[in-house]
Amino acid sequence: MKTKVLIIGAGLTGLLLAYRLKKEGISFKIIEARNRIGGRIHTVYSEKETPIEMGATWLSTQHCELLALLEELKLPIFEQFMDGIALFESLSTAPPQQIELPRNQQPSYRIKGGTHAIINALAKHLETDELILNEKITDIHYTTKVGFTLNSRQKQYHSEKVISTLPPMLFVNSIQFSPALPEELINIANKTHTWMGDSIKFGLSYPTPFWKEKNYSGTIFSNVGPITELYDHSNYENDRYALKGFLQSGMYLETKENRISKVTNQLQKLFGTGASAYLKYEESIWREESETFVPTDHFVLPHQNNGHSIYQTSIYDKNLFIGGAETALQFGGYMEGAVKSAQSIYQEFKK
């Protein structure tokens, strides 16, 4: 199967690149190892169709290219609800501090219908044969004469150019290359932080926003845990209600039943008995996602090597590009970084 451009990964960067290349009339295929599109953008619809983000959620007014893309796709945004009392747990032996968050702080925003709306809006422009799910590229071979030959367990592909949008650490550790990748690239990639890789996100949908009735914003910051951060996660129309946040990373060692028990106990302690009347509990342990996370024996700091200069240079005679949120020169790891990476690589095809 032959194409001019083969894109590895159907997350925001890969789908935006496909959307741009299609407008230029450049043939491409996107190969995605998962059975779904979106990558680290993953909106699940809980009880009563409450959208809960298991992945990327927020944007700000600084995210200019993402905002421009949302406007282009006619996708509205709305401000994250923060009105009322926020709770801060500093010690397990002390009652939580009640804080009224100032109104002059820079707001965060969410996408109407859930973050996956941007993924769906981009994907709807693709033909069936341009997007292939449930296929993992296992090895890539390059020669000047032939170009790229890429193998999955199911098929073989031939392409003039290849764009990877995988997290760099996953890219260098999950695919075999011939000839081998540059050693410096491998070293940097293995020390590049994969955003969300060690995160545990969770959400609970509710029949009513009981926290608002007590003038709580739904916001929690905690040094005690297992919840470290929590926010109101009601939808744009404010007729579906949820709380969504993060758990301590070590909670992946617990059973799901224990996580639910500890989460609900902490919420009841902070918000009262209404917290136990949830409709559905959802969670995503990103370190268990083999198409995102790579176990490593060394510590990698948040954002470490995101936007490194080595990712700005194509390899194999300038025919293989390394993209994705972590490679962007600004806003590495965020949706804005994913968009910036796509736009940067796309410009190379317009030269």
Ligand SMILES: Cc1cc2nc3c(=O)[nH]c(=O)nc-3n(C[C@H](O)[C@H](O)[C@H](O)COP(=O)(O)OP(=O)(O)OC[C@H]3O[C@@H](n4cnc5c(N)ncnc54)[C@H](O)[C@@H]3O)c2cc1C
Contents of the next structure:
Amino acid sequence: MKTKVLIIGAGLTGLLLAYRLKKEGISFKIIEARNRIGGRIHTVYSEKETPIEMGATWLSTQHCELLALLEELKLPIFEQFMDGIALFESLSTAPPQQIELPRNQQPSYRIKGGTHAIINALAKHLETDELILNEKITDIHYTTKVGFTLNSRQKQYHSEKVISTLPPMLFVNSIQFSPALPEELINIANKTHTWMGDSIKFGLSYPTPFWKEKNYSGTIFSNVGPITELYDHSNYENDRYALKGFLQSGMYLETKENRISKVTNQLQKLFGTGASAYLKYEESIWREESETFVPTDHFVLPHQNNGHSIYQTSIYDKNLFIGGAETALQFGGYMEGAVKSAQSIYQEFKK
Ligand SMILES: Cc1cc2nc3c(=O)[nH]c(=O)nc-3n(C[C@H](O)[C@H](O)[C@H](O)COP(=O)(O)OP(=O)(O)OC[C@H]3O[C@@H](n4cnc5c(N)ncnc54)[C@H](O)[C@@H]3O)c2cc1C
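Return the form predicted in complex with this ligand of this protein as a structure block, the form predicted on its own having already been given.
After this comes the whole thing, all chains and molecules, with the earlier chain placed first.
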């Protein structure tokens, strides 16, 4: 059966589009390659259900459309905890510096319950036949007469319109098209950065916020590594405790056991023996996720070509829209970009 709109990808862009189209009474399906929704928003509920963000975490007061959406969905936010002493490791041969960071004029905020709360709120009204998981779209055919035929390994779908919400580089490299995509689109997409696509996030849940006992904020900046940045990641209610941060990108070459051992050694060195009493270690190596990252032999600068004009024009007789956080005119790559992209494509359907 032919669907009016087929959305590829159930991340923030795809789910917000689905939420808006549903309210408008326009029929759609979302096809998602992974066995979970959320894409680059991925909250894992660690020991004692401690929410730890493996993907997007922070927003700011500049992210107006995201803030408006959170208000619409009645999801509260709270300020990132930064009170106390931050540690800075400039050199492996020097002791860490203790810094009292001045109060941030533009603090970062987190979403109560974890960033996944926004994903759950958008997805909860979907019917089972509107959201299909574990289906990777592998090829798209278009003819003026028939419209779109899309194949996954198991199934075939037919639709009048298609919206891609994949990072552009992934879109042009992981799907076969007939007729072929415009050459310029392929070139630009291959030079469009996928935000955080090669990052490594890790987190540790703890029975107590032991770092606060010594007046540490939980913040670390390090040139020494393997941890490069770390923050307090306790929950909104302040009854679940965690530290969460980023590892040097080359750490993907190590075994998980080595990463855990190096992380806990660094934390013990900086915060003392309490660091070894963690409940659970969590990590996400995004470059190993083929539903996000495309390895390249050329360097693409962070945010390069985000919001490029080529993404603002639909193709195949104006029937295929290229969405996703990286295509937004402002805040490309961020959650705000994903919201902006969904809202602007939705306006095209309302016309
Ligand atoms: C580690 C990390 C930290 C981040 N931190 C922040 C932050 O603090 N603040 C912030 O604002 N942003 C942050 N971001 C960015 C933020 O996560 C993204 O901007 C946003 O989630 C992108 O949403 P999206 O729907 O556009 O794309 P995605 O979330 O990438 O969604 C695309 C979806 O398409 C699916 N898909 C891929 N290929 C196919 C296929 N062939 N067929 C079907 N489905 C497919 C994917 O599985 C995915 O679900 C971070 C990202 C990461 C990875």
